[in-house]
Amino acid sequence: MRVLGVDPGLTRCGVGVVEGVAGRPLTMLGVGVVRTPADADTALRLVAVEAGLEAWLDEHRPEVVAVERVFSQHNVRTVMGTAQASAVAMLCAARRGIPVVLHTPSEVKAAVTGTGRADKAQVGAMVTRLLRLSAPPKPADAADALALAICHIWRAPAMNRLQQAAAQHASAAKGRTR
């Protein structure tokens, strides 16, 4: 499986891509950060944060895209924006038929270390430690992306089972009542 995992973000959108199946060792293809200048206009971040994907989507090709699922900070300003950046990744990926899970940082962080509450600085090492990387990716939006990436490897076959549990079990109740 090669998933594309992008850290939401309109200054540093961070993205990597990951390569390989649970239970094996993960292949890095790919890491990096669509950058766009905090002063130009929302509007216009938006658009080179969409061309900087494209690039990302049209070169790695994914078969899956996972985003950071944004969560509430107290600075709404960077909430919004955090949101408009994964409106982007989103709409990317759908546009080409890809299809796109969301992951909350707290599932990445424990995904990836073992517990909810690590810091960058264990994620990033983590990273680093899985892919066999010389050092970690920087800057930590991009350590991000690639462990969004790596979280979903690891939890797509159990979210596949899940989901194929929850379709059979709503087919036979459906049975069960006509």
The other form holds:
Protein chains: 2
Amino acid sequence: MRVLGVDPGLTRCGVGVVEGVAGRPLTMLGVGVVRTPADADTALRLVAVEAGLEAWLDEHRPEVVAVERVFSQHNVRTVMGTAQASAVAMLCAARRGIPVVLHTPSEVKAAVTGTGRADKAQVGAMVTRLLRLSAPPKPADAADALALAICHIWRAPAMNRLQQAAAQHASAAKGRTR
Amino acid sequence: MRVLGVDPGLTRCGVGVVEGVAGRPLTMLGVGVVRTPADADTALRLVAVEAGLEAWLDEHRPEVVAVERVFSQHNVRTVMGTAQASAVAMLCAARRGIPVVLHTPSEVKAAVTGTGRADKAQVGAMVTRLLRLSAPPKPADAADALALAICHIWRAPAMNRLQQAAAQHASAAKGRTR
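Since the structure above is the form predicted alone, I would like to see how the form predicted in complex with another copy of the chain looks, so please show that one next.
Below: every chain and molecule of the assembly, starting with the one above.
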């Protein structure tokens, strides 16, 4: 499974591509950041984010795009930019027919470090170890994007089992009411 | 000046096209709502909003797109959908090189009713009168989109004068420091 992780943001949108399956060593195929100037109009920044993400999708052709789920209880100013950038990421993927899956920051931290309250350094250290890199990816947004992709590869089997169980339950319930 | 007003939302995204200049009677060229199913994935809803807005831009070729400015102090759940839909609206316009201008809800209400605290019915009544319609546009999101377009046509001259004054001030300041 090849996953593009996106840590959405207008100033720095982290992107990371990881390939692998749960239970086997993972491979990093690419990591980077799409940046847009803070003094530009929001509309133009969104166009730049779209162009940047399209280039990543063109180059790596991921099967799934994993995006960080945005919560609005955070900082009022930054949350709007994050929500807007995440909308562009979801749009770019879904427009190509690529499934989009959202993971919360604590799900990502728990997946790669074992605790949902891990700090940036801990996440960076685990991403470095899991992908056998020589140093933690910089900036932190790039490391977070890789962590999102890893989180998705590891959670996907459980998510699929849950979906199958729900589908079976639904069809069984349908059988009973027939 | 031809303006497409967008009242952003995932469930109902209001759109309205108004043509005219400040101080002259205005003409409504179109009004409607782009709807997406509440039970669909957010990513697919954003694709549907994009397709709907693209059709409006293709048909009416506006010179400006006026979008309601989203604030995050509102309801936590709805603000995310509003922010995401507004990102798609800004993206669609800016990608075509069409200027995007944001107006706050109170600026819009003040422009068409004289008070920033007007209710939906008052906005609908004034939009009906200003555009010489036989009845208020329904739903309220459609009327709000028309109000946004009207607000922009009326505020544009003042906004242009302010921009020119700021530019002159900047070039004068530059002259002094030379």
